[in-house]
Every structure is written in C-alpha cells, then in structure tokens.
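Take a look at this one chain, the form predicted on its own, written out in structure tokens.
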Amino acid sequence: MVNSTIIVHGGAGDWPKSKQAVGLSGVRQAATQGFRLLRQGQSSIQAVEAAVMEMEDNPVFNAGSGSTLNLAGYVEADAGIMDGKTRRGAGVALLRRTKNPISLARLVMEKTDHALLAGKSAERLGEAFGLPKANLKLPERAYQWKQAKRRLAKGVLDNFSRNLKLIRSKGQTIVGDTVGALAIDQNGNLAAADSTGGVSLKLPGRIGDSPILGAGLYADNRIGAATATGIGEIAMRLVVSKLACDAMQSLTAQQAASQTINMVTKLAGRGLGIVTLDRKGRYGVAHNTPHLCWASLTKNRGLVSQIHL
C-alpha cells in the first residue's frame, strides 16, 4: 500500500508580506482538507478537487471567488483537473459565475466526451448538474484592477508590452496566479488539479495554461504527476507539466522540478513555479519567481508548509 499524499500551492510570483501568513494558512487548511479524505480511503481526484475547491473559495488566492480582472474588468476563470489512473482529464474556461470551477472540470472529465470546455456553453452544463453559481468580482479584485489600469494608461507595467501597444493603436473596446493539487491515494493512483482567475489586465478571451492537459497540468500512474504555476504562455508553449513528469522515469520528483524550471530559464527565462509528485509519494517544489506558497500533507512526515524563497 502507497503512503498518501497531498501537496498543493497557492500560487508563483512575488507574495508581500502582508500576504504571506494568510497565504501559507490557506494552503494548510487546503492540504489538510485534501489529507482527510485520502486518510478516509477515497480517491486521489477527489483529494485534489476538495484542496482545488478550499483555495477557491479563499479570496486571498486568484482563483474562484479571489479571481483577478480581465482588461474589461470582469473575471474569466479556467481549471483543469486529470486523472492518472485513466489519463482522463479536462478542463473549462473563461467561466464568470461557476463558484468553483475545478467541480466543472471535474464534471467535464467524468460526465462528457471532451477534454476543454470554455465560456456560456460549460457553464450551462455545470448548472444542468446543480453546480453552485456565485459573483466572482470582488471589491479587493475591482479595487486593484482600476490602479493597475491607470498604470497601463501611463504604460509603466512591465507585462503585456505588445498589449499595450495594441490598446493604444486600436482601442480598449477590442480587448496572479493559479493554484493547483497534487495527490497520491492509498492504491498508487496519482491525481492533477489546477485553477485561476488568470493573469491581470489579460485580454477578454485569453485563456492560460490551467485547463490546458500536459501544460498546465498532467497526471499518469506511471511516472507521476506535477502542475505549473505562473505565465500561463510560458507553461503552454514549453508543456512544462508534462516535460515534469516524463522526467520522473528517471529522476526523483524534486530533480525533475528542479531540471525543469533549469530548463524554462534558460529558454524563455522568469516567471514560473512547479510542484511534482512521483510514484513514490515524493513530492518537489521548484520556481525562479521571488516566491511559491505550497503545503504538503504526509502519514509519516506530517504537514509541511513554506512560502518558498
């Protein structure tokens, strides 16, 4: 019998202090809740969306209910979710009223034929199967957005440079970070679930690396399971999480995250966090951000929590 474990983060990217004790009770409080059910003998995929669902209803995490702002000013949030027994997963998009969007992933995986749903048509499944609906904007959200778009207006943010551009040429009219679970069940089967409200200020449509299987997050019995943590772009055009796990063949989870974000700094340089887990039980945290916010939950080491400098 495998020794069950949980490992979640909150997120890569520069965690303030006043952020930082919060942040690290919520990925706590997440890992344990994820913990129990895997110490009541149910599933790795449930362990993780239960984690998923606890930060997302945390608003101090840009996911769920602490989802960041499009340019528009309205919230577009993705998850995905996979299982590593089957290689089953999927994942939804630009959702604007889904309370927790890893249970529509979740819903997506097990109840459709698809791998990606986005927008209206996702959300309209998750109400036919009585998912909770909720306002995702909130004032904090709001209030952030408006100072982040007067630093666009004066063209001081470092992101989004040819947006910028493109806003200036064209007009607004056209046009954080994710957290994520990681889970091994008492009979080996390895689980993969992520969420987020994207990145600031993106433009409306954009959809990141979180729903995306193989970049975003990927899960496989066979060698293990890992999800990503910040530019989405970066995590998609490189299929981070999915490099993660085939370097587990041969490696411990902690070298194969190490390896990779080696290897994402070298080719597209700054900008995100990864947190495997092998076949073992092992798990591995790796960024070349200022800080990652996770927590582990092991029967034999206990709970283990750091915002990871």
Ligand code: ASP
The other form holds:
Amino acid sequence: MVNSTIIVHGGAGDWPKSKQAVGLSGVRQAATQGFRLLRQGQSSIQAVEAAVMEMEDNPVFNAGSGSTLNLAGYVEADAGIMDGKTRRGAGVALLRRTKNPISLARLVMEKTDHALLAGKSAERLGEAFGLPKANLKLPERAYQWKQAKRRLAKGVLDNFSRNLKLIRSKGQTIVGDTVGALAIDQNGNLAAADSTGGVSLKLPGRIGDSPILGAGLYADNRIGAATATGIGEIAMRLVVSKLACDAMQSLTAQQAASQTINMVTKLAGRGLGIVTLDRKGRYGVAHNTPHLCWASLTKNRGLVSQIHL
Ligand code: ASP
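Now that the form predicted on its own has been shown, please provide the structure of the form predicted in complex with the named molecule.
Below, the chain from earlier opens the complete complex, with every other chain and molecule after it.
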C-alpha cells in the first residue's frame, strides 16, 4: 500500500502580510478535506476535486467564487483535472456562473470524449448534470478591479504590457491567485487538479494554462504529477507541468520542481510557481514569484503548510 499524500496550493504571486493567515488557513483546510477522503480509501481524483472545491468556495483564492475579473469587469474562470491512472484529463474555460468549475472539468473528463470545453456550451453541460450555479463575481474583486483599472489608466500594467499598447491604440472596445491540488491514493494512483479566475485584467476570451493538460497540470502514474500557477502564458509556451513530470523520471519531486523553475527563469523570466508529487508520495515546491502559499498532508509527516518565500 502506498502512503497517501496530498499537496495543495493557493497561488503564486504576492501574498500581502494582511492575507497570509487566511491564505494559510485556506490551504490547510483544503489539504485536510482532501486527505480525509484519501484516508477513507477514496481515489486521488476524489481527493483533488474536493480540495479544489474547498478553495473555489473560499473567496480568499482566485478561483470559483472570488475569481479575479477580466478587463471588461466580469469573471471568466478556467479549471482542469487529470487522472494519472488512465491519463485522461479535461479542462473547462471561460465560465461565468458554474459554482465549482473543477466539478465541470471532471464531468467533461468522465462523460465526454473531449479534453477542453469552453463558454456557455460547457456551462449548459454542467446544468444538464445538475451542477450548481453561482454568481462568481464578488464585491471585493470588483473593488480590486476598479483599483487595477486606475493603475492601468496611469500606464502601470502589472503583467500584460503588449495588451496595454493594444488598449491604447484600439480603445476599450476590444476588451470584453489560482488553486491546485495533487494527490496519490493508497493504490498508487496520482491525480492533479487546478482552478482559476485567471490573471486579472486579462482580455475577455483569454484562456490560461489551468485547463490545458501539460501546461497547467499533468498526471501520469508512471512518473508523477505537477500543477503550475502564475502567468499562464509562460506555462503554456514552455509546457511546464509535463516538463516537471518528465524530470521526475530521474529526479526527486523537489529537484524536478526546482529544475523546472530555474529553466523558466532563464527562458521566460519571473512569474511562475509549480508543485510536484512523485510516485512515492514525495512532493516538491518551487517558484520565482515573491510567494507561493501551499499545504501538504501525509500520515507520516502530518500537516505542513507555508507561505513560501
Ligand atoms: N495560471 C493562471 C492563469 O494564467 C493564473 C494563476 O495561476 O494565478 O490563468
């Protein structure tokens, strides 16, 4: 029997002091929730879905309710899930009113032939299966959006400098922190899941790495599981989750995470974090952002959590 393990994260980026305690308590709660299922003998897929749902329902995280808003001021949430046993996986994107995007991703993985579904049609599938709906746009995010728009008006854009040029030349008419979990269950099956509101002030219609297998997440029982957080464009261009998994063929989970982030820093610069889990239940965490908020739970080591600096 394998030693069941879960590791969850609440996003890479800047975790201000005022939010660190609630962030840590949120990831601890999610890890505890997922691990409870593993201990009951449930699958790693059940565990990662439950852990991510917990964080989607917690407004401190940029996923589900609490998602950041795009440039036009509305939510377009993405999520992905992958089963390391079957190597089946799926993502959903551009969701506005599905309460738990991760459950819709699981539904696409288990009930359809597809690996990515987006927008209204994806949400209609969820409705057909009775998934609950919710208004994902919370007042706190609307306030942050207004402040970010003010910075934008002054020419300060946190992430997307080319978008800034585009907005200036075309006007506003063109316009329209992520969570993740990895687990291994007692049968040695790995799973990965993630969910996000995306990067704030993204262009409407932009899909990030989180629903893209290989970029935002990957799981394969033969090698390991990984999930990324940060600027999705970097994760997609460098296919970082698959790279980190491949690295675990010869390296430990921590070495694979560090090697992947070093490569990202060299090739694409700062803005990414990754967590990894290998076939023996050993995990790794690395990032080149100011912080990464994570928690892990195993029988041997108990609950470990950190806002990683
Ligand atoms: N990776 C996510 C995205 O680009 C954002 C995040 O991790 O905070 O959509």
